[in-house]
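In the block that follows, a single chain appears as C-alpha cells, in the form predicted on its own.
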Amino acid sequence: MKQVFDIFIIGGGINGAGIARDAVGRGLKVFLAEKGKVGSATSSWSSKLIHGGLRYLENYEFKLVRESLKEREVITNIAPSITRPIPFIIPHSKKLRSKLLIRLGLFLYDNLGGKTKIPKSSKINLTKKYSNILHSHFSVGFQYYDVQVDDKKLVEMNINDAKKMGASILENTKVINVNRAEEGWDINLDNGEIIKSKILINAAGPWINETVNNVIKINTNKSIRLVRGSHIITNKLYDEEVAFTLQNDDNRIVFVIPYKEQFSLIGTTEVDVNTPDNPSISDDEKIYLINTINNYFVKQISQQDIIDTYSGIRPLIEDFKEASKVTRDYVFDLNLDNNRSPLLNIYGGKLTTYRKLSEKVMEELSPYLSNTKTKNWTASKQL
C-alpha cells in the first residue's frame, strides 16, 4: 500500500524548510517539493540579516519587532556557526529623524525582546571614530547591534536536519496538479510520481497565488504585493567591521554591510513588480543606492564600482500602503472545504521569524493531526 504522508509542503524556501524540520521532529511523515534548489530564490536574496526590524517601529509594528528580536536571540543560539552580531551605525542628519526619535526607537529595540546577549545601543561621536568614512558634517551617531547570517546556509541546515529525521525532500521537482479527496490530497509531480498526503501546505513564497490559481485551483481572497529588493556589491568601502544604516529623504533606509571579507553589500530598494520570475536590478535602483552612499561617505562610488548585484522578490500582504510601510508580518489562510483535507496557504513572513512561523503552523494544524507530538522543540536544538 502506498505511503500516506501527514504533511506535503510546496516550496523549499526558509518557511518550507523550517516547517519540514519542525514537523518531522514531532514524529510526522513529511514530504517537501521545491521546483529549483532549496533556498535558491527569495531566501538567499536577502540583506543577510537576522534582525528585529528597527524601522518597523515607525509603523507601530511592536508585536512583529518583539517576536523578531526574540527570534534573533534564538537563531544566534541554534546556528552559531553561520551568525555573528555586528554593530550598525546610524549617522544623525538634522534634516531627517530627530535624535529624540532615534533614541526612543533604540530604547524600545534594546528592551522589547527581553533578555539578550547582544550589546545595547549607545550614542557615539562620529568625528572621533569614523571621520575617515563619513562626511565631516556627520558628527553625531548612534550604534546598535544586529546579527549577520548566511541566509542560504540557514535554509540548507534546516533541510538537512529534516532529511536526517526522515523527511522526504525533492529538489528540481514541480507540483503540477493536486486533487482533494475526503481523506487527503493526491499530489502530482512533474517526475510522474503521485504523492498522497493528509494536509497540503503552500509555502511557495512569491509564487503563492500562482500556485493557488494554477496548481491547487481554488479561489483565495488574499492578495499579495510583489516588491523587488535589490542589492549592489562593491569592493570594501572601508576596513572597519561595522555596518551602516543610512537614512534617505524618502524615509527609507539603506544598509552598508561588510560582506565576505573583501566586499561591501549595499541595499535594499523597494520597487513594485508584477511577476516573481527573473528579478534584476534597474538602472534607477543602482543610481538610488549609489547616491545614498555618496551622500554619506567620503569615498565616492559610481556604476563602474559595482562588482555584482542581486535582486529578490518579497511577497508582502497587500494593504495598499507604500511599499516601505507594508507589513513584513505573516498571515495564514486555512482552507478546510467542509472539513475535508486541510490546505494552509502561508502569506508573507521574513527570514528572521521563520522558526516561530513554523511553530505556529504546527499549532494551527494540530486539530487535524492525531499522531503529532505537540511539544515545541526547535528553539533549543542546534541546527
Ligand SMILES: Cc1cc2nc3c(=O)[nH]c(=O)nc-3n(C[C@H](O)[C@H](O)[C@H](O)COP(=O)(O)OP(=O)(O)OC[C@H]3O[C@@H](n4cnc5c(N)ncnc54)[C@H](O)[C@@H]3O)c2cc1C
Second form
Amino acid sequence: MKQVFDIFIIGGGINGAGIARDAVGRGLKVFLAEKGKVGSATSSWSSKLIHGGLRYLENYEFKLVRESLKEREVITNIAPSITRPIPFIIPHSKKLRSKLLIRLGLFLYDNLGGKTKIPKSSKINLTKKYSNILHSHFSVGFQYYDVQVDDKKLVEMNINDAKKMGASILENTKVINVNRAEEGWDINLDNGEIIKSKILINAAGPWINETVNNVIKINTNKSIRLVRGSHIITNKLYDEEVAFTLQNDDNRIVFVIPYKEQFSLIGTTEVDVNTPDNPSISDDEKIYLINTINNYFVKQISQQDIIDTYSGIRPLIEDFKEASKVTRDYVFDLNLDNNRSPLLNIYGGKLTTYRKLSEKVMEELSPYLSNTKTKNWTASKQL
Ligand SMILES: Cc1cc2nc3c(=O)[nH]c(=O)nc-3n(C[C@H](O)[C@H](O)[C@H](O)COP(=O)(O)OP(=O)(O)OC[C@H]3O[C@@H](n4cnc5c(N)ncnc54)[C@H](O)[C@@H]3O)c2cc1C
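What about the form predicted together with this ligand, after the form predicted on its own?
Everything in the complex follows now, all chains and molecules, and the chain you saw is the first one.
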C-alpha cells in the first residue's frame, strides 16, 4: 500500500524548512518538495539579519518586534556557528528623526524582548569614532546591536536536521497539481510521482498567490503583495566590524553591513512588482543606494564600484498601505473541507520568525493530527 504522509510541504525556503524540522521532530511523517534548491529563493536574498526590526516600532508593531527580539536570542543560541551580533550605528540627522524618538525606539528595542546577552544601545560621539567613515557634520550617533546570519545555511541546517530525523525532501521538484481526497490530499509532482498526505502546507513564499490559484485552485480572500528589495555589493567601504543604519528623506532606511570579510552589503529598496520570478535590480534602485552612501560617507561611490547585486521579493500580506508600512508579520489561512483534509496557507513572515512560525503551525494543526508530540522542542535543540 502507498505510504501516506502526515504533512506535505510546498516550498523549501526558511519557513518550509523550519516546519519540516519541527514536525518530523514531533514524530510526524513529513514530505517537502522544492522546485529549485532548498534556500535558494527569497531566503538567500535577504539582508541576512536576525533582527527585531527597530523600524517596525514606528508602525506600532510591538508584538512582532517583541517576538522577533526573543527569536533573535533563541536563534543565536541554537545556531552559533552561523550567527554573530554586530553593532549598528544610526548617524543622527537634524532634518530626520529626532534624538528623542530614536532614544525612545532604542529603549523599547533594548527591553521589549526580555533578558538578552546582546549588548544594550548607547549614544556615541561621532567626532571621536567613525569620523574616518562619515561626513564631519554627523556628530551624534546611536549604537545598537543586531545579529548577522548566513541565511542560506540556516535553511540548509534545518533541512539537514529534518532529513536526519527521517523527513523526505525532494529538490528540483515542482508541485504541479493537487486533489483533495476523502481523507487528505493527492499531490502531483513534476517528476510524475503522486504523494498522499493527510495535511497540505503551502509555504511557497512569494509564489503563494500562484500556488493557491494555479496549483491548489481554491478561492481565498487573502493575498500577498510582491515588493522587490535589492542589495548592491561593493569592496568593503571601511575596515571596522560595524554596520550602519542610514536614514533617508523618504523615511526609509538603508543598511551597510560588513559582508564576507572583504565586502560591504548595501540595501535595501522597495519596489512593487507583478511577478515573483527572476527579480533583478533596476538602475533607479542602484542610484538610490549609491546616493544614500554618498550622503553619509566620506568615501564616494558610483556604479563602477558595484561588484555584484541581488534582489528578492518580500511576500508581504496585502493591506493596501505604503510598502514600508505593510506589516512584516505572518498570517495563516486554514482551509478545510467539512472539517477534513486541512490546507494551511502561510502568508508573509521573516527569516527571524521562522522557528516561532513553525511552532505556531504545529499548534494550529494539532486538532487534525492524532499522533503528534505536543511539546515544543526547537528552541533548545542546537541546529
Ligand atoms: C530584500 C529582502 C531583505 C530581507 N531581509 C530580511 C532580514 O534581514 N531578516 C529577516 O528576518 N527577513 C528578511 N527578509 C524576509 C525573508 O527573507 C523572507 O520573509 C523569507 O525568506 C521568506 O521565506 P519563505 O520560506 O516564505 O519563502 P522562500 O524562501 O521564497 O521559499 C519559498 C520556496 O517555495 C518554492 N516553491 C514555490 N512554488 C513551488 C511549487 N509549486 N513547488 C515546489 N516548490 C515551490 C520556491 O522555489 C521557494 O524556494 C527579507 C526579504 C527580502 C526580499
